[in-house]
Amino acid sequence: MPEKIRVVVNEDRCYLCGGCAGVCPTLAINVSASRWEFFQEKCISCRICISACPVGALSGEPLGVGE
């Protein structure tokens, strides 16, 4: 079973290109012209979004039990 993670964005690096949202199979990320949003309840911890970010703005933090 893969480790459950919370995806976090480094806002200093992110330029809201939407690449992460475009590859997310469960629509757990929403990117608008001014904002990046993450929906933990939809995330399946596949890390595709982290790999897809062209500037390395995303990372995954392990979730504890019950989070």
The other form holds:
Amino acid sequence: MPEKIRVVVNEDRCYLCGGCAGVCPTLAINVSASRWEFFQEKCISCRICISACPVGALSGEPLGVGE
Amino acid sequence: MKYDVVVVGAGIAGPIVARNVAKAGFSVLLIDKKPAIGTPKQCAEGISMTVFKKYDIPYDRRYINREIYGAKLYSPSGYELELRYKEASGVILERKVFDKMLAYYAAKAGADVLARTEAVDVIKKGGRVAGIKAKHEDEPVEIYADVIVAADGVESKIARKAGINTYAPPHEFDSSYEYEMLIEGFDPDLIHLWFGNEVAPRGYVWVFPKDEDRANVGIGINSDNPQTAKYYLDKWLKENNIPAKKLLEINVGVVPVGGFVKELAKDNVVVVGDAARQVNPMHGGGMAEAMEAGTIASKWIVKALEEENISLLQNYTKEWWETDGKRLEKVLKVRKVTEKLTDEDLDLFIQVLGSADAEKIASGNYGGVIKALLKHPKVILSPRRIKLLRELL
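In place of the form predicted on its own, output the structure of the form predicted together with its partner chain.
Zooming out: every chain and molecule, the one shown earlier first.
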């Protein structure tokens, strides 16, 4: 089972291209024209979004037990 | 608001659908979340000359940067293969102008067009999608429509919220990164492509010329790669002593290169273009595919509205899968085999292929080329290469 993470964005690197939202299997990310949003309750910690970002703008912070 | 059809997304497929359906006399609203349609772009901007006539798009100098006469391919060790036509075979577009003009053509045909209008959810009534919730300049709006078209790009939010499964595994996406930059030393009449597992894993680096000394320079790699697309493009520029100091634009994105959506219409919702993963898996280009899908989809939307029979939308799925879907599945098979090629294979193939072979590959005729390669002595001596090539036949 993958380590539970919270996906965070480096806003200075992010181009709001929407690619991370496109590859997310659970609609845990929403990218609008002006902002990037993450929905922890939908995330399955698969890290696909982190790999797919063309500029490395996403990273995963380990979640503590119960978070 | 109430329309016959609402189209979400003004990339390529969306405006084609909006234009065609509006031309048939139905009320259409085309929305796009961007404040300026076409900006930013996520595209290498090259397209075949044939699409203008085929999809009734004016050959307009406002969005055509230059005509292209062929391609030059570079292997990992520097072998080159050139394909050059006497007549222009394609063009490099200014996508930002092109996309906006496609939306303009839709508007001229009668469609309403709203930029900076973001679809946030679907409205469901009686178990079916009745419209979409959107935000126009941050004000909430409800748009009701008989047919909802999800042309919302790789994110495909609306299709997914409507219950269409657009999921594709991570390996079926490419990550792409590109500069528009000043660059010299490349024949501006040709597009240039570099291959190699260290250069661009599963993909290629491209230089698509704009003017004599300006180009769209980019890369696509498998999206499940541990390194980023930016890492590989910057590495390539450095290794080739190309200074990255005159950057006019930076564009990034993720491109579907497989995982075509099985169910393209569900009740009164249809999905087209990148949202439906309708992209060529070999080169990652999706404009022509989006135009084709948009044309098929709009034909069946018009018939469904004329005959007041929404179930006719299912014919879009059927027709696409019998035509372009069938073709792209074959291309996907080729991509899966080419993923297994080593740098030595790529060197050999580019060395032994001639321009006539390249022409066949460019036109999608892989069979003849593979048969020719199978007769080459260096291929005959390698059981692995024979096995790989036979997988393609």
